[in-house]
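Given next, in structure tokens, is a single chain: the form predicted on its own.
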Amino acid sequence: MKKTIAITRGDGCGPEVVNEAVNILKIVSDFTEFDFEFIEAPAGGEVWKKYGTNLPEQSFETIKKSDALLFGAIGLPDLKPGIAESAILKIRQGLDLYVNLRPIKLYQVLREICPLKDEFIGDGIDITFVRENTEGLYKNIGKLEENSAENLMLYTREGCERIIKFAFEFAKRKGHNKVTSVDKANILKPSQLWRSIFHEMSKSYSKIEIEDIYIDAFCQWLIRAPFKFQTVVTGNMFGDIISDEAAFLIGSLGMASSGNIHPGKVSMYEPIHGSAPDIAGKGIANPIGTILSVKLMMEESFNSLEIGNEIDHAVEAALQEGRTVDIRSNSLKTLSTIEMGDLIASKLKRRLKA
């Protein structure tokens, strides 16, 4: 079970949180049948400053030859927007990572810091956003001129069909009984194509309930009744925005993980937060989103639900003893990035030994 994992540490707080996630992978390697080898694949703003490219060819070749990629946040405040960040699009497009999987789960122990009233939390928040990841506005087809700018929102039948099929199959795999589609079909033609394909494909999944919600309405329902949603499938830009909104409900952006996935091929796993240059080097960044991205890696790339569950339980157990500043509790010790990572690592080691 030897696997090669490419590591892109990134900019800002990226290296700090990636270090803690690598430690988790090392524990998995030490106490299970997996044997991980780590290979560096530098990318991002600091790399651009040094080499004049945000994704060196050697890094991309390393990524393509690996079994999975663990990716830290990228972006620097002294670079123009997109100079560093476009490396992510290059990887998504270059590897055809058409699924962006973003689980949003409120741990019971963090219910106290959720900004919603208890009645709006209901039985709990456990939503998985299935975001189309290679089309739409983020395909970045357009131009910027002095007095105007444009981007093409491109949806293709193939692109819609494969992400919607993934969402239904994911719902079946997780035992979900409903799939929610989010679009803007009352205005946008791409959304009209999306909705028609969603309904066509739903006929093959008669045991799963479906619903359509416009993006603006969904944003308020995500606050009013998040407990009603299970699997949510949507386009690229909409998915980016609503999953970030949802992350605030579970504590902070630092809690949220993601997988950029092409089933059966090299996939990339990263937290959804940015490089946070304002806190870089202070040792206060939350590593949990990155650690939970390792959980996704184990489940989606390495087909190990068992180890994914063990990581999940380790995170939950650690949260009962200490927290980073973004999810702090007056009754618990506030931990540094390393301390939080070490606490989770110790919980996981104990579970895997058992």
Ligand code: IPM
Contents of the next structure:
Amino acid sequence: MKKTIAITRGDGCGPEVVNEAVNILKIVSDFTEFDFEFIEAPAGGEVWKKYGTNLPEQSFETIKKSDALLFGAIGLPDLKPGIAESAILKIRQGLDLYVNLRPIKLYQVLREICPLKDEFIGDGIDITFVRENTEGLYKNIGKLEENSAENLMLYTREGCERIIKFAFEFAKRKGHNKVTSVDKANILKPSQLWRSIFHEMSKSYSKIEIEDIYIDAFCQWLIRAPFKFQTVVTGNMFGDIISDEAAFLIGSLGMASSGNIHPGKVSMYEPIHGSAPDIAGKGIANPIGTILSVKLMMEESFNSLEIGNEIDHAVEAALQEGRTVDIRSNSLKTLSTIEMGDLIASKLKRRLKA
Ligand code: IPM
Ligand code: MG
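Form predicted in complex with the named molecule structure, per the form predicted on its own context:
Whole complex next, starting from this chain.
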């Protein structure tokens, strides 16, 4: 199965983590029926400095023609906030990637470094956030003036329906028995529309229990009883914030993966973390968030749960032998980005060969 994968390496530690994830894709290509071809699609801050645009037309054309996009991280400390980062929003909007899928799973082997006390971890953390990815405050409708500034939080019925439907279908596919919706319906009009659509649509999924929680309360429950949640569906801004909070529960922001998805169309996979300029070039970034984004790519774009599973097992096995600094363990070797990537790659190779 021939597939073309566009690669945006990005800024800061982006190229370092992408290298390791591309190695994983090469192993999949070598040892399974998949045959991947890689094509570069530069974007971000360095590109902006060179060409005056953070997403050259040619990069976007390349991305549109590919089967999926692997994206590192973008942003540079010497550029104003947003100059580089808006490329991400251009891709999300330009490809209509309305789902932002953000799984938060605590590996058993990382339980010891989870910042929560054991009683709050309960029988484990395995939550998938389904974040709306094209509407709300991120539509970027607004203006900035000298003495005031505004953004419009716009949600449409169609926009709410498609993301909520995805969440229910996802829950069904994963055998989840509950979908939690996070909103601010006590204050915000868009949340009131969202909530009524959530209830309407839940009627078609009678086997799935539903739950509504306000965003402020949810932020507390997420650290108080994370084991209660399975699929969590929410709007764009809330999803951005709670996914960073959630990422710390699995050991480090460096562990968290994501998929920007339009089912059946070219979708983009990226770690949740940013370009981390403070550690860029030091070879210490954790490549797992990006490698697990490849896992999501295999599952959501290439329909291969099996290979996704193999990547997951390879990561778990590697974590028993060594760790990057962000998830350091006193009893295990501390590894560089490349060493961590190689260890996972060797585990995966062994599994796929077998
Ligand atoms: C994320 C990031 C982006 C967002 C930024 C970089 C535009 O924080 O993917 O969570 O706000 O969505
Ligand atoms: Mg974010």
